[in-house]
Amino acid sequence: MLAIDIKKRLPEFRLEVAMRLNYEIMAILGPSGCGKTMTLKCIAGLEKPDEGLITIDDRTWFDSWQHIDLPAKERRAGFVFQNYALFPHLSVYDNVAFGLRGRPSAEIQERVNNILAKLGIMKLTSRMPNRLSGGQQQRVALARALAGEPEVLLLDEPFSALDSLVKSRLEDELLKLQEYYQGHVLYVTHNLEEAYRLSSRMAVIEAGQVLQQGERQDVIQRPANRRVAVLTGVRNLFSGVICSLEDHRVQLEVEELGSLWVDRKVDQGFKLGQRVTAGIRPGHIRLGKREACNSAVVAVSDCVEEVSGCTYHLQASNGRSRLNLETSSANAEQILRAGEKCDIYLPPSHLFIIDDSK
């Protein structure tokens, strides 16, 4: 297990990160400048925390109280930087072999050729970095990080500079990587879809603080607070009051939408009369559908046509106040225009409730 519990004072905020990782991919999600990259650098030994502990299995990489701080070269951590940081004066082969210096030449050759073959870049062996495409540079950077058989692989937004087609192919390769790499992977990104596709666990960070971490489904389906909801792409948040509690569901009264039922997946300790925030992701609102419960009539305030459908901005109103909602539809043949009214359905299984006190 990789265990991180560190603190570091930065100019804008104090970084405080505690997380556990057990041979899986954890995505670290958050806005630019929130401390994601600094966390990776502290793990790799490129930056020193002010205090804390970093251990992997039964070995300690950093312990501020025991004055242990292994240098980066003694930590088996592979780092893929956002700009790849390939050595411009070295060939692909020499870039990948760089971290293996001092080992027998036969071992170096075997390891380099093995990882180049696995990543499908054997034919690039003699090329210089300036003759590589962005996708090829990314593969070489990943090969260099893996050549030393690291216990921890640290990826700092490795796909951010790539076009969508190349990015998709490399994401597939990263997922296949788990077939032959059995270590811990920490993957930094600000892209929610990317984080969800590539990870089994997620940690959401803002201003140096871990707001929530856990299995990716739990973070997405049960955000811990409003900030986590917003940072993970929730566009529809509204206030309500709990008016009924049953074993497997909760009933809310929302001023603009009326009564809503929410499936209760876990006991969150809610009480009758409690004010809470409810939310639902845009893609889960069913447009043009009416059910016996959780339905409402709304007005279209705006329609944005996209390649695969439309994004609608809606308004629900009780005459006194308005609630803005966002949804999407893949049915481009029935485009609704601004001012039109339609039914919406909010599935109880996709609604979630946030305790406003958190």
Given for the second form:
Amino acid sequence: MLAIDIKKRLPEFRLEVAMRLNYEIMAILGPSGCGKTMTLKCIAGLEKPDEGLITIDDRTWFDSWQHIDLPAKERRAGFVFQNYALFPHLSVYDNVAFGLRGRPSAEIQERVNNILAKLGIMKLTSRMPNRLSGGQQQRVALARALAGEPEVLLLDEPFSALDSLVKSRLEDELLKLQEYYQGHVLYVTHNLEEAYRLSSRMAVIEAGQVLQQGERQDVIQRPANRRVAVLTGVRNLFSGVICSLEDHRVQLEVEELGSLWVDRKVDQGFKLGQRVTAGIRPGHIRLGKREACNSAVVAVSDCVEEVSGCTYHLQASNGRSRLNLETSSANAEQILRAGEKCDIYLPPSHLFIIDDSK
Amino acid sequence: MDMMPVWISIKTALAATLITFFLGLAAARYMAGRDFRGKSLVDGFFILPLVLPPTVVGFGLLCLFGRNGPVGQLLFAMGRPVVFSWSATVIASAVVSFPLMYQAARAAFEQVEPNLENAARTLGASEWRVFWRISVPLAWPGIAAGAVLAFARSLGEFGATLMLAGNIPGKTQTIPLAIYFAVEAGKDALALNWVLMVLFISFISLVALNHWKRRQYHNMASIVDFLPEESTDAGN
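Given the form predicted alone, state the structure of the form predicted together with its partner chain.
Starting with the chain above, the whole complex follows.
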């Protein structure tokens, strides 16, 4: 178990991060400059928190009250930097062997060759870093971080410097990481899709604060508040009043859309008449479908053609107020033009309710 | 022709560069990437010998190492006075050339990407190992340029050397002093010999410096090379 609970005053905000993870991949998702990288550096011992606690299993890496602050070289957290930070004056072999000093040379050789083989970069052994492509650099950085068998692997935006083709291939490989690395993995990114694909748990951070953390499905399906919803890509948020409560579903009255049924998730306690925020992801709104409930007629305000399908901006109106919605449709055969009217259906299973009072 | 001034000059310049090299490296490492109250004051103190007239530096050193100076008294008591000895030429040259080494090394250290040093730390390297295995090699072109400049400056040192070490032929008389006193005594031909000697040594130093600069440029150039992703190695 890796447990982190740290506070650090930064020029723009106060970093307050508390999270725990247990031999799993946890993604830290947040916009740039939110304190993600600083969090990793605090864990690795490269930055010192003002106060807090970092423990790994039964050992303490940092404890401001007991004045414990293990230096980075003794923590030996595997760190893959955003720009990979390969030593430009050392060959691939020497880069990977750098952290293995003090072991018998036969063991060093075996370990380096082993990890290079696992990552499929065996034949790059004698290359210098400036003769490597971005993808190769990333693998070498990963090999170097893993060679010393660290207890924690920290990945700082490992894909941000790669083009999309290389990126998707390396992502697939990182998914297999768990086959040969059993440890805590903390993975920092600003890309939601990437975070979801690669991790089992997610933490959403903004301006130094952890807004929500948990299983990835939970974070995506049940954002804790409006900020989490927005940061995880929810474009459609609207306020409503709860007008009916049943065991498995809740009925909301939304001014612009009429009444909506929402599937009720466990442990969500609501009261009749309570004002709440409801939301749905762009991809979950069904365009051109009319059902007995959860349907509305909306006007298309504009249509952006994508590589596959379209993104529509819609406007729902009841005469008094207007609501802007966004949806995407993979079906490009029938393109709706601005000004056209169409039916939409909001599936109860994909709608979620945010308790504004929390 | 008496070759003594040449040997004394080279010996002095080498010894002074050696001292300056390690002191400059240590000072540069301490000052680079660190922020403390009075930093610019310390920095100014390190650079001072570069902007002061060498005679002023020499006067200061005389005050320090002279018979009545704080360090001088101690050395006299130990029976090893420094003033008017060969050591004095080394001290004078080292002090005057120190700012060149310090400035070049500091600028070079500040260019080293902090994450490279951080990466070494997370890989279990001590600060000592980070310094010698990462910082120094990566800052090497700048450090080497500083050392060559310091060597050239030591070789040409005149004012402070004359003040602290005097002009004792065969002991403290370096080439610049020999030239001055040869001209003063009307031995122009002798002076010319030494002038040519200085020209030769300085030229070699500058060629060495340019060689370093070019290497630096080549390193930079190869880093920005565009390298396409190889399809053969990444797919498996």
